[in-house]
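One chain follows as structure tokens, the form predicted alone.
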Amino acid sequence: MLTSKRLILAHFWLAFAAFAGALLLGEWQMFIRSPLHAWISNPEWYYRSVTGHGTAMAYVLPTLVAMGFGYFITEAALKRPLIGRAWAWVGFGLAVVGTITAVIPVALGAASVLYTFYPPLVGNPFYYIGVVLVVVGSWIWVALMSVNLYRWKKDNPGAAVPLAMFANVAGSYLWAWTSVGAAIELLFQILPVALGLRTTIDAGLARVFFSWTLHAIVYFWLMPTYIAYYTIVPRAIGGRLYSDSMGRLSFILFLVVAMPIGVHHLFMDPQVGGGFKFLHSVFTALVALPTLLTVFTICASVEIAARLRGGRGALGWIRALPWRNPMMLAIAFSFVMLGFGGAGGLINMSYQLDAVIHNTQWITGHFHLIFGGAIVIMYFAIAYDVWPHLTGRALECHGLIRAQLWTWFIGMMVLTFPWHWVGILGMPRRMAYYDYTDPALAPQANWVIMSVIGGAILVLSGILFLAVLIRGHRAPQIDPGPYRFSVAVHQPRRVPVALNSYGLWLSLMVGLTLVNYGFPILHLLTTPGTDVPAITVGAQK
């Protein structure tokens, strides 16, 4: 029985409201820098929009989805009311206040620093304070996930933690440690400058601290998606999960190897030595392990569903899959985009190949395909699956849901593939203006227009998504019954301690992070003369 429906819905609706605004900003950015639009008179508008788009998509949307879905999992998987609901509302309130606090200076043009903060450029302090408030609100969620699991394990000694809850808490711990890097950068480097207490900043050290968060945050984004892969998809398509243990191992691997990899974003930065860049590149490759394990497990689970539906033959079972089921469409589209995006990631992690595409539109295409594509489409699927249980009303517009998923998939492919191509041709990212009359850029014009069309399709898909959810609040009332997660083929009653707890894995997570980041940070902290003058947004050039 869900007792925190209003709390969960509040998180989802704020997340999707931020998503809607950010989606429109993203399409506007592509349009005004395309051949379809004349050069805007003030390029600051573009960077203002990029900051708002990135902040909403990278911080607000995934954090609130993870929090809302986490509260849902806690009650549905543990089958007991959420402990600390008042504190959960406090965390939500901080997220709301933080979002508003950050948006205002961005809208006023006082914080156009992009979501990566970009020191030595420093914006209005209220932008950073807003981001900090959102993070603090999420830390309350982390604490509540831990408390609820502790109380459940105390009442059920030796029992296997439900896979959904095990993965949910693993994701919360990953986020808690992931966010430390950006928190240190904000609290001890950027905010003192923004508040006027200092006039210089060590930009290289700030980038190292942010790299602590920069790539690991991607695995926090995907945690709800992977939870849906393992605990929702098999049940929704009429099958069973191939292996509960493989699911636990996948989330453990993400917990351990997702953190010490961020310096591969600094391949072109001189402040970190080649040895540590190589070390981070190796650990980046290791992240492929839980992904490959997941692809195998979920494909096996999908095959089980197909064979239960009468599928036969080595590949004939694929025809027996419920292709009109929205969850089946979502997982198929997500895997396709994950495959293309992951292949691009292998190029990003290579020192030699990264030198070719560094800071080009290739990078923009890559992370939009992973996050906006493979991850966000499963956010849609999660919402569709849990909405009847949150509202007590049926989602009957299956045709509209299928149209929304198809348009999101098509739009994302049309958007990102041209970005990859123009990136290979050398087009830099995060530029407010391109002169397409230049012979060097003229061949790229049609590809840029294609991306604008892809963005327009995504806006249409976003409208369809919100329409489905709004209609869901007005649909006929139903009794959806108790929520069910996927059941494994061999559902364990007991699992090894190592697959049912986090102590060993958290130690490895912290230890590997300190090994991979400790020396570069200490070296920069003890090297004199590395500070540079800070530049305030809007300062005269």
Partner chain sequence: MSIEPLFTFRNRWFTTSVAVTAGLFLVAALAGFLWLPSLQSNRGQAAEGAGGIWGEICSAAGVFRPGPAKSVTKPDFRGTQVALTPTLLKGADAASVGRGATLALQCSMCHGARGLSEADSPNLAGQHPLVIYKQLQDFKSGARSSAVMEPLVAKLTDQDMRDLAAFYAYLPRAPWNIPTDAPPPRIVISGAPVRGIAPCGACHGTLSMKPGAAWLDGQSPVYIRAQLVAFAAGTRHNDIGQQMRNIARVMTAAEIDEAARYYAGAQQ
Given for the second form:
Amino acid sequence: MLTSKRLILAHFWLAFAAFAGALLLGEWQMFIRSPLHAWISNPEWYYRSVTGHGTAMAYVLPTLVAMGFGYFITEAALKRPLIGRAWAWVGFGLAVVGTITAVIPVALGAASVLYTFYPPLVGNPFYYIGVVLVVVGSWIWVALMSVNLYRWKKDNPGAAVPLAMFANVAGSYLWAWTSVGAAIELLFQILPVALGLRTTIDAGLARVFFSWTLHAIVYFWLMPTYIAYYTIVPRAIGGRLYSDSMGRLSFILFLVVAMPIGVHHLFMDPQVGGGFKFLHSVFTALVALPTLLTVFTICASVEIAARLRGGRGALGWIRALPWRNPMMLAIAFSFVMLGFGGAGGLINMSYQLDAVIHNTQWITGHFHLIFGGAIVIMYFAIAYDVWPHLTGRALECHGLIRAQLWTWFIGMMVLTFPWHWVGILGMPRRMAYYDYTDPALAPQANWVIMSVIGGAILVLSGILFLAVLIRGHRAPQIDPGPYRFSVAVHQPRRVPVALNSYGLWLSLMVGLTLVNYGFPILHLLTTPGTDVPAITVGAQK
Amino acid sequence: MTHDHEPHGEGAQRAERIERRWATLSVGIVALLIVMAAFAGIHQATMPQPVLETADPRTLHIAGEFTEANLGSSLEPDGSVMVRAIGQQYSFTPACIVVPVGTPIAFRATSADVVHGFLIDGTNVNVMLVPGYVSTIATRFETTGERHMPCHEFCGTGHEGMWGRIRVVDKATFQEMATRHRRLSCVDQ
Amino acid sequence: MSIEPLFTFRNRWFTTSVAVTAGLFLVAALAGFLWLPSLQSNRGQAAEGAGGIWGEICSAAGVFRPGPAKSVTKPDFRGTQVALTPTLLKGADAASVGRGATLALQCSMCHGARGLSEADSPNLAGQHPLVIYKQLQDFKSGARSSAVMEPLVAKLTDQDMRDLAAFYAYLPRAPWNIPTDAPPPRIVISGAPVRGIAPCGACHGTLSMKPGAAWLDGQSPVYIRAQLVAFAAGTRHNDIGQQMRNIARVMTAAEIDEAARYYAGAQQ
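Can you give me the structure for the form predicted in complex with the partner chain, which would complement the form predicted alone we have just seen?
Next comes the full complex, this chain leading.
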């Protein structure tokens, strides 16, 4: 029932094109700030590159993957054509225009403020306008997901929403709400300054608004990955999903507790009270809960696949798993990286441990391992799984796919483990170069070189990924048959209304956001004298 | 949790039992983490700054506690040391901070322009400097020697050159310095 | 098929989830706003004068308070009194340039008729207005000392200084050619990170501009060298927050020389 194949392919290709460019920038950054390269002759190029890399990887890639995958799920899971395809193209058009609008000032060095914006630094307005356009495009997607589900529910009263669609719409609602923080920061704080309407900005308040977006956005990035865990992996490796309701519960928990936790990015900031820092720390710990539930359910589902293939014993079944199946490799690698990254995340969430590593290279290592590793490797797996259904051609090169997944995993481990370590040694983030001849920095030199090697492996893997997809467009035509999602061991026909709708959970999400963010925001808004002069970057010489 | 599923018999009930056990264990793990964080906070006394204050970055150098002559380390009547510092594109002032070993140290710092931050190598000192607000942090150094104090937040094209220093000296040396000046630093050494 | 109502106390999902969420929030809030702050204040880490349970709750919530009143050490020299912001001089018009041209007649002896000096005085043509305005203010207030400048600025009003700044900013800059055979010296494009020297070019235009920093291209090498030496020695101290003294103090004589010669460029 896929009728919007071109739409979905367009989203995936825009996402992966941005990914490819940003991947090269990333490795270039690793290289030029390592001991392998002399100090760069213009450090501004480095910050320009970091801005481009972050913007493409954090805003364009995951948003476009979530949108494209969301349209795919809508048609494949609800088994009917997408309602509002023209609007979906409008959303895509906004994303394309936004990406180009943002990239140009960045490339010209007129907006080297990094993708986290950092007011009172203010760059060229077109950079921010571009980012806003991408976000507005994604809001159209949110609306379409909602409309499609609403119409399906009307036509199927009381039926259980397929898990993939339930999770997909949960992800879109999470995104709608979490993007509000950065949208307020951009529209009401930064853009008026960038356009010359105002000259001052409250940097502390801007950081609070950005933290509203900055943490929950990670769970938005994570949604396609978790949807793949629950609704693709068990089917792809020949098993069953252990529990459908556990899946629903996990996505609901993300919806409720992913939002009111962003202040843990501001633990070391002087504009938020200690009480709110503790409150957000507690809810940050809670967000580990849906992940722990997911790990259990998916491990159990994988075990089912192994036992169906004749696996025996307490752990002996692991050998019976279809290890040559790309999806099996992807889920295994993803879980390993999620495990290490999650353990690192638990360190970041506690105020005391965070003090050791805040704004060091540890943090960069952490989110590359979680996002670039655990999450993005499942984006690859999703692409491999849905490509034949989109192109009507087989993806035959399984050897190449396995090589791609292996190199991504190895590259990411080699990249991020040294990165974590130099962070513990006290290496600060976001610097164009370091003086490795200094005795205090010398011990970091070799670790940084290891990271460069890891990055090079990732570039190789990224090339393999694109090669597989491009070959997929030229392979012989096949009939892939209807797309199937995983079936649960006990497939529900009816679920409690709480697990089949969002009203309750959205209320809790908004309520918790208001109590956890309301006072800090209102207090900063009403405190006079906290606006500071904006400093323009890339100004004329 | 209750499930209104169609009955699936014994298998479903068993699965649900195992799930519930795992969910309980997960909740336990999370609770343990929270308790550990609270415990560490109490017993190691690294806590967020207790009181928030504002400061106008435009006039730091004209009046108030962050004027140039008032920056640096001072010996307080209770024997502790107060360090006042600012961050600006692209240096900290004082560029070299001097403190005594084994003494409670309180930092008060702010930014004169954009967002900065600093950490001190080999310690848990780590703080953001946001223009408009005053950051405070309490610490104590147990060994003498010189450490780096880099800016750890992107603050513009010169960010990579924004490295301060902190020199931890023995108590007698610091006392002797304090008899000569009210505000101390090690920028001229 | 009827759908069970969700938002009702008879629905266990509703009651349980709301109760658990509210309970968690309350417990976390009690710990964060009451228990931990009280422990902190027992350790003497709380603010003075913020006593009482409400004081602790407000502090934990992040209510801003005035800082502790402490005696402030008086400086033994006069620092700059200019509150510099990027938009301080916004709104200068052609009339301002015209008035500035008239006023500048008395400056042309040293700074040249078109703002280009032939006597190792700074070139002012095309200089950022903030720089000229701030130096004039500092000469007048005594934050920067110069036997020549002090009598000349004594009678200038704030508007005069704005006009002079507008006039000199309007003049075309000195011809300046980057020597093509050699890259800029390391101190200009890389600085010396662990010594705390950001690249000169990060503020002075080669790489990017910092508001209030001077445009140096084509400036007299003698002048640049003299200012760096004066900053290093502390005899010049009108830079806000020691931003130049911090740098100049740790520059070597060779680095000062390289920077001065590089910015002097074709005028060598």
